[in-house]
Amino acid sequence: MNIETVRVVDSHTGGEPTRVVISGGPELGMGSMTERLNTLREEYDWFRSSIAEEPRGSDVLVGAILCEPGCPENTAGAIFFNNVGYLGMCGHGSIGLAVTMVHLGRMQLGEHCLETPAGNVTLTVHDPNRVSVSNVPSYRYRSDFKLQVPEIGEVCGDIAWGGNWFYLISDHGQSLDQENVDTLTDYTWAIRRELDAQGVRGGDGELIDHIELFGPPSDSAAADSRNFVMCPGKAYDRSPCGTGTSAKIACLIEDEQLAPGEIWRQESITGSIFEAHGVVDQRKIHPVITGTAYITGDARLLFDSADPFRYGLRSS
């Protein structure tokens, strides 16, 4: 019997879990984070599935491989993934990764540069649990885009980039409550499928793989909006979604509904809140997302060579 081990640290950010691989992952070289992501996808996708899929993971889990930065002046690099593939950037995951590095003694209070496949982001650690992420430039790609969905009818929203591609919908007639999650899942997944079926894409022909619904907050004194975010693996985001909130901030600023620097409080379907604002630099909008994360585990994952499901149920 041969057993290999991988060390991970688990956390949650606003209820959404992140699993950071600390050691035991595949050797991805020292190229850019995009090059390393491509190596992971093409040569070691079994590792992603073994970490994020059942029986070790779950549909809701987001994983991250902690990498040495390409530039020695930066603090770290990260590649984010989930149960079905890879993410260019992950807001809640970046907050969870920062809190994980504080837990390990590898990050102090203050500013740090994190390299991601979507670009470099700045992490500001305020205390051991609270972190701000200055995200990649975010923007609206298409405004008031109308889509005919057979099961639903016409929907209309904005297509925007916040580190991942989103279809943002405010006029949907749905109740954004946890008791309604099954209906919201069916509704957003039907939209996701139809975008794909009709060949609607983001920039560079990329999939629009996140659907985000907006509605009134549960408490208008505590938040400006509530959202429901359907992620690529058909699991909803328990947090307010960092990249989705970034896409929303970009649209609000472009519509002059939010001034640069003005705080927007985004509530998730579970009631957790991110504070966000936008910084405009050379006509580019850089959203800043602030949230809290907590460590939930520091463990060794075991890979038994005799286990038929050691690389995940779907990969066996």
The other form holds:
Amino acid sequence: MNIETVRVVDSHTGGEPTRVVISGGPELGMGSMTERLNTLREEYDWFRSSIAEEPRGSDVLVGAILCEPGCPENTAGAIFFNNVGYLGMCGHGSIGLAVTMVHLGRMQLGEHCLETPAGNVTLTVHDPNRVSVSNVPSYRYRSDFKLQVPEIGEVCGDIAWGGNWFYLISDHGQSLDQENVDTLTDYTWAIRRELDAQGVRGGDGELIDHIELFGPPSDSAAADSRNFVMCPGKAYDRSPCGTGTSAKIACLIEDEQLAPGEIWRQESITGSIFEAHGVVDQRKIHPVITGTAYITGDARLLFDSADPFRYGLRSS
Ligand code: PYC
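Shown: the form predicted alone; wanted: the form predicted in complex with ligand PYC:
Shown next: the complete complex, the earlier chain at its head.
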């Protein structure tokens, strides 16, 4: 494999970066996206780390390998990854990927089906920057789940699936402000560690690796809620987190605090906003998340065989 010809397009969705590998990635075969993810993890994890880790990437970057779809009528497939591993789905990343494909002239306005390891999602391209993602069915697994955290005391929240696993907490006494990011990072990381230490898992036995705090929006005329989302690699999401907003929509609909079709505007800690609603079909909640992404780069990555950090700072 010649990794000197890796072409990437970078974008950000509400401040959260996405790097889409357009060509030059490893040969992953034509199995399902889950099978291709497993091949990537088992045989080419160095490729993930070389793209996502410093010095070429950063802790906050989400990468995506653009794949041929398994089913020819679908537009594309994608495998999402970050500085420490892999994501079943990524909402901001799907919006970034759609805007990237429009930039490349490979996606037109309208509806497209994207295959992901978590399931197929529908991307609706409204204009070259604005995209809706009709996400995988999302649901609450445990409500009012109490956790004793040595550094904090008792916390209580919902465990929900939105394409990734989330622990959603509204009652935390923290101020969701940019100036408070270090404290929020320590707070959510202590919770994340304790969920793992106590063996608390999602419904499928997977790690609950995203912690989401909610608070009042900065402007109640513009948004319904503000969040802080701690991601698996200890970076916080600069966007309102598409899969995290999906998990929230599922909880709100299950609590009858939001009607199907009613708009929920989720603000991130950076002030960016996703507009979301839930569609209920055969008793399943399908969140639809709308956001805006911009292209920030279109580049060829270089790998010098003499570079001791060519596979990433942690993994080389
Ligand atoms: O938007 O779903 C998302 C996401 C997950 C991790 C970072 N962003």
